[in-house]
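Given next, in structure tokens, is a single chain: the form predicted alone.
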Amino acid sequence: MYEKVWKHNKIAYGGDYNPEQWDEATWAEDMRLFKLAHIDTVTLNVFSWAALQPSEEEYDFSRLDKIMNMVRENGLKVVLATSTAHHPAWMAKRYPEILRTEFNGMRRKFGGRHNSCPNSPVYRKYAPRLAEKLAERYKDFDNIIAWHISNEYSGECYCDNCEKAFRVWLKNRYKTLDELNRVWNTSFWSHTFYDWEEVVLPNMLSEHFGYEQTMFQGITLDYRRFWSESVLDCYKLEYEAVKKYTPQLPATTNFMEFYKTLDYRAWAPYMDFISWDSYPSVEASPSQMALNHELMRGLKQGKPFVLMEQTPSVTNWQPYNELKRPGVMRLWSYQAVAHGADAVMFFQMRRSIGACEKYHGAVIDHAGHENTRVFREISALGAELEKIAERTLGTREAAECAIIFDWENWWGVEYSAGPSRLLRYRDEVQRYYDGFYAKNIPVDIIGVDDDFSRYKIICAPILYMVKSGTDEKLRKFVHDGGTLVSTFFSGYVDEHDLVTTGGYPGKLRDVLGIWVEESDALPEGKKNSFIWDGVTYESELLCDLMHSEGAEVLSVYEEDFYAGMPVLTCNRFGRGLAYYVATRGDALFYERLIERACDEQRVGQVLETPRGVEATARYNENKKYLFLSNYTDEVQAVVSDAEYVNILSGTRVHSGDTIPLDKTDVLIWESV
């Protein structure tokens, strides 16, 4: 049940290394510094396509051979990248059709990265060919622990390749033009199609009047699906190419938290393990960062993931690039481990001297030696990870609660022409997650196709799109004793963005026991209010005007012409309960709502801690590993609930002991 993501005897520690940017004398110094920093794993060959393939039929692996031999001789594990995230300049010159076309119709020239059209036959020929040659050449290197396919797949394309491929995709999905016209509702605005060749891509040249403003949501929604699948197809070509020679090695690509353009949940089955790159904004809260980790852990039903990249100190691409304060790199690294990471990796090992990442943080700074604050912190964390060794590898969190996050629903919500441009799907998911996080209650992030029966509570914020079968699964979940928490703007449409008529929330109406007649979109800054259990809460964004159809009314609006109408209800359905929240509340409301639902279902918290101290636990068959992290600027006190050993200090912790926790500090306790 508890499985490691790759063959390694400890939490992998290291990251992206680009020796091709340096002379060989520097390589030798890097090896010395890596040993000082306890670095044991490097990701190689991420952006070397031009060097590896200088012309159409010529390949040159001589420099990479030296690099691969050097790191093997120095005892380093390797995550080997296929180097296909950026095609060579000669390829763009000889085959200009490989270049992408922007959303506004502008054709790209050579430059940037991820500028290859995934529907280009040229790209689909040469990218997997390079991957296969790499696998054939290095298949006998026993220090390779994983394949890194491409890098941070991203961007979009609206070229002729894509338009032709989109038509083929539509034919395969809908079979007939009659069905296409039905699901796109093309009787609206005289859009009926009589030939597949009449279909054009939805962008600023056709259906859009802004990036998220589209006149035909169904067309744009299908293009989002098609695009995600197109890029995934390219990943799969390379995956199959490396597996031909190294079937024993796991393969992955590095995701980017809640990246809207690609449906990571649809990609997850094709990843041997999930990996991702964590670059939170300087304003990000600990809860926001934790939710990113939860998403990645949830993509593989709770299996551990790899933190493939984070900055050791500073980013270079945000509006302002604040340094990580002393202790923060360690704090954030352990947060990843606490939520499921079996590796702590960085970008980058040595700071480059040119181009756009020369001021991005690195283990080895431009100073070129070990006498820097960042290097000392990196070394100290590396020494600690050696103490932890393999203890936490393969362990999992144990969540009885879940939040549904669905990419297609995300697209549908934010392409919707109404009710409010202020409505952002991830933000509403975050508010419910914050309610669990504040109470140290573990929660999984799941999709609509996952197993609901594993949980006692499922939150489905803004489940606008109810795809075929989802309502039956939720109905059974509640009927069998589960608690569902649903919200405004839920149950409106099917998977084609066609409205379910008969009253909102459509197919969820019987489970929730309510009917929504209208929804009032409040301008930014305008608020209503409601009182629940003697406490007044603010109401904003949207206010559903709803009627009970059997649900118990727990609270009503206080203001406006709909004062007195229900705002919070609870419906008993079978053996379970279904809550409906008709508006956006404030932070305290979500904490109280989650607390009530958890009390009813007897769901406990990991550990009661002062506010600002995160308590997370990972488990295997025999042990519990408790992570306590202080995100406040003051020393906090935590009280142990059982017998533990502090695995960093070796000291015993007894039940009832009060332990001080310094600011930005982390305690890791192992059950005894």
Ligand code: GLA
Second form
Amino acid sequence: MYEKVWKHNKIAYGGDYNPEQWDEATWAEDMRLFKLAHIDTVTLNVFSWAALQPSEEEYDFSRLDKIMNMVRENGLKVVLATSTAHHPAWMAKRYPEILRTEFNGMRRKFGGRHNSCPNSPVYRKYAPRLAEKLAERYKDFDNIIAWHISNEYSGECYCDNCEKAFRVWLKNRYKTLDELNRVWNTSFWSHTFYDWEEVVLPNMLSEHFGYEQTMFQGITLDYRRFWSESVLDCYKLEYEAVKKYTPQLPATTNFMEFYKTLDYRAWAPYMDFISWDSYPSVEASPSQMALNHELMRGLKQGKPFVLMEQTPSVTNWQPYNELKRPGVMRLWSYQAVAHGADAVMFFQMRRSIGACEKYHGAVIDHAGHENTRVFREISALGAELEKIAERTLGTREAAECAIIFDWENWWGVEYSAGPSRLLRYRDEVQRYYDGFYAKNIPVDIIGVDDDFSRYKIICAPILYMVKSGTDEKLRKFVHDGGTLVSTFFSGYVDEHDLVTTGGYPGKLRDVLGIWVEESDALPEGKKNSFIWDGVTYESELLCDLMHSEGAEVLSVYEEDFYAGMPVLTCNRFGRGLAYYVATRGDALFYERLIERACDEQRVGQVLETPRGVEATARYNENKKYLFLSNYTDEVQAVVSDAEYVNILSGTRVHSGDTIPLDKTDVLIWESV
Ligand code: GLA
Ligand code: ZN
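Right, and the form predicted together with the ligand of this protein, after the form predicted alone?
What follows is the whole complex; the chain from before opens it.
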């Protein structure tokens, strides 16, 4: 259970290094600087396809050989990328079919990146071929610790190849046109299909009148599934290609937090470990950043992940790119580790001099030497990570609570025409997560197919789409003693986005003991309110008008024509409890609700801390590692609950000790 993600005896430290942009004298200088910064791992070969394959017939690995040898001689570990995230210009010229077509029907020319059509036979031939050649050539480099397939798979395509492949995919899924017509409800607006060839991709030329506005949810939903699988197929081809020569090496691709168009949960089984790139916006709260890490950790049932990229200092692609303040790079790096990362990696090692990333932060800035604030902070963290050594590797969190996050539900919720364009799935999940986060209560982000029995509490915010089997799993979970927290806009449809008739929340009605008759979408700024346990809470977004069918009514609306109707209920079902929250409350409401559910289920906090101090724990068979991080602008005091050793300073911490924690500072305590 406590397995490491790869063969490295410490938290890997380094990141994307692009020697193809530099001469060899610079490489030598970089080796010196990496040592100074305690960097031990480089990700190589992310964007080198054009250099590695100058023409259709010719491959040239000479420069890559040189850098591979140089980094090995310098004791560096390598995460070797396959370079397939951007095809060479000659390929686009000779085979225009490799180019993508955009959502509006615009056919792209060569340019940008992540621009190959995943359904192009040419791409599917040459990308795995390159991956295979790399594996064959470098299989004996024992300093390679992982494969990095492609890079940040993203975008979408609406070309003719995709359209043809979509029809094949649909035939495999639905077998008959009758079934296709049924699940898409094509009797609406005279859409009946009599021939598979009549089916076209849903975009601005067909069913859409905006990126998220579709006239046929069922068609768009299936395109989403098809797209995610098409891209996954490309990943799998490369995965199999590298495994031919290096079956022992783990392979991954770098994810991007809540990335809507790829169902990462469906991808996760094909990845040996999860890796992802963290670029929070300057407005992101610590809790938002933490939720991203939880999502990633949850994709492989709690297995540690790799923080493949983050900027050491600054991004270049946000509207304004604020510098990470002194200490913040360290703080955010440890947040990743605290939530399950076994590596701290950066984009990029050296700043390029041309094109769009030349003002993106790097370990080595344009100044070119080590005398910079950023370099000093990086070196200091590198030295600390050496002290931690392998202690935390492979350790796990121990959550008794979970929040469901399901990609197909995400698509369903946000393609829905009505009730409110203000509904955003991630936002609602965040609100529940914030409730746990405020109290340092560990929580896993899980999918509907994960094992529910491991948890005492499961929150399922706006579970609009209840797929076959999910309602039974939830029913059993509650019946066996769990607490379910369900909300407005749940249980409306099945996996085809077809409504479950008979009253919302459809198949969840019995377990929740309520039924919803109507739902009032409040315009932005308009509020209702409710009083619960003596406190008045504001309500917004959606207000369900519902009836209890056995659930206890804990609170009612205060205003409007539905004043007096239930807004918060709790149903006893078997040995468990099922809460229904009929509206969106405020932050305090979520904290109180979660506190109550946790009290009832005897779920504890990691540690009680002042607000703004995050406490997280990772465990193995013998030890607990407590991470304490101060996100406020002032010194805070934390009180220890047991005997620990501070593994960065070596000092002993006794139970009951009050320890000061500076702003942006982090403490890591090991149990004794
Ligand atoms: C992504 C990419 C990198 C780089 C960074 C810049 O994460 O994977 O190649 O473009 O963004 O932030
Ligand atoms: Zn395409």
